[in-house]
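One chain is shown next in structure tokens, namely the form predicted alone.
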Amino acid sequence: MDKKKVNISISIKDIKLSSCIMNASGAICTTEKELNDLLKSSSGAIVTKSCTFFPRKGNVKPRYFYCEYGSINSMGLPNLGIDFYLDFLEKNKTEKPIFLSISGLSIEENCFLLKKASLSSKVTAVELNLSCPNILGEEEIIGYDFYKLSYFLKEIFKFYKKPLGLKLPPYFKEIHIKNVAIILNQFPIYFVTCINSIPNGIFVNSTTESVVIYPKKGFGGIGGLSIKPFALANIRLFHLYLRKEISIIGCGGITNGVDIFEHILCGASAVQVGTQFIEEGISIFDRLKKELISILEKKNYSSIDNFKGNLKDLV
């Protein structure tokens, strides 16, 4: 019997990418170079590094450490300003999808980011990032907070018309998860990003007897293999209680082909790769996009809609 012949293109509403596949925001997405590389790469779309109004160095390092298990870090939101954003897209020709990730300090900050990138034909589409402790004060995300979220997107879709999507935060009760669909239900939002990095977790080195990094004495955003349980968790919820217009991409313990997979077996549309990435360098994208077609091509589907969302309870 011939296989199939495999397509791992998608479409989120009206933006279509040729790969299901792309790295996620924070992971080697900061400077020309790094953007340039993304551009070259076969990812489907390309995430920039969240951006505030002003240029930031981030946290003191070392911030960032890895293992066989996953990822810790704390890094502040270093980015370059959303100015070289926007200036780096006016001077880039691509066919290929660019999300600008935007993460302001302040609900004020992020209404003024989200104007200035409205004025930019470049910007594909807006990830705004609602689930780093850095948003509204230190210990503060916004994307816990129901009240505060239903109330900043009745302001921002007031004035802003263009494709947006939210990166939201881990969310650990079924209701939660309910509770902010249904807020998320009212607004024209093209996607959700599911999930960041599990908060205020920490890792020793039992050598040392020391924690691994240094701000906020060893405490930071869990990332990697570890959390995949929790990205799957939440990608199946939000998928079930999402309007279906809402696209999905999963983000969470992307280490090859089977992960993607499960990914998007649970609801997912796209995924986006941060941990591995920052492990394997570029090359991880041509890897990953020729395991998830191997993996399609056994199980005789053809395309991503063969099986998303489709995933089987016991019985």
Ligand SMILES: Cc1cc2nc3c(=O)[nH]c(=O)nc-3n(C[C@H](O)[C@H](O)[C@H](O)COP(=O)(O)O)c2cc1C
The other form holds:
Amino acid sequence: MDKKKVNISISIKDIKLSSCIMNASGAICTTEKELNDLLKSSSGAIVTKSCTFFPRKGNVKPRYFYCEYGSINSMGLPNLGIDFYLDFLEKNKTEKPIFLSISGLSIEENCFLLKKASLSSKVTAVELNLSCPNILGEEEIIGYDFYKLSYFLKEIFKFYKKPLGLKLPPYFKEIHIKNVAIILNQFPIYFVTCINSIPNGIFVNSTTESVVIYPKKGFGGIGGLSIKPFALANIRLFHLYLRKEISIIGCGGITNGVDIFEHILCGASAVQVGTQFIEEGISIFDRLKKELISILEKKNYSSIDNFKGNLKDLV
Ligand SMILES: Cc1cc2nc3c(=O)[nH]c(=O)nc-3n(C[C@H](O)[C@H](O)[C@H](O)COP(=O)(O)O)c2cc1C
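Beyond the form predicted alone, can we have the form predicted together with the named molecule?
So here's everything in the complex, that chain up top.
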């Protein structure tokens, strides 16, 4: 039998991605060189490092650590400031969709950043990071405060008319995801990206009997291999509860083509890769693309839509 021609392009409303695979915010996407490398790569889109109004140096190093079961980080949002990212985009002619990640330290700062971003024709969409500690001071994650989340989105959509995606924290109960979806379904959101790092983990070095990163006495956000089941569960439930017009970008624990296939089966339209991209470098996008295409060929699927969200229960 002839093999079907496999196509891994996708659309998020009117945004077209030639490949469903892209980097996650914070993974090698901060400097001009890093962004240029991403532009030249086979990723389907680029997500920038989450930016603030002023450039930030971030936390004291060591602030990132990797081992075989994943990564821990407490970066403290080191970034070059929104003007750097908007200038970079202005200088570059590219067909590739650009998602500008923003992560203001207050609701007011986020509104200001969104207004600035909406003036640029080069920003395809903003990915608003609602899952970063420090956003409201006192280590609060806005995605965990449903009242503030609802208020914040009402404020934003009074003036923001361009494509908007939300980077969500991981949720651990179905009722929380249902309630967040009820809020999000009221707004013209393009996509959600789930999940951000799982907050408040600790890695221990048993040889030195110490933590492995310096900030916050070793506590940090967990990414990589060990968070995949939580990412899949969040995608699965958001796929169930969100309006179908809101796309899901899966993120968490992707290291190979099978992981991507699983994210899409749970309901993701596209995926982002963080920890594994940091560890492997820019060639990862060619490898993942090849692996995903090979899986689809073996299963005789010709597009992402053939199996998106079709995860089966055991009967
Ligand atoms: C070093 C590092 C920096 C990160 N910085 C950001 C960031 O600036 N904004 C953001 O939304 N997520 C950030 N993240 C979270 C990732 O985008 C991603 O959600 C998380 O790492 C899970 O994906 P992974 O399992 O592929 O690593 C960062 C993650 C790491 C490891």
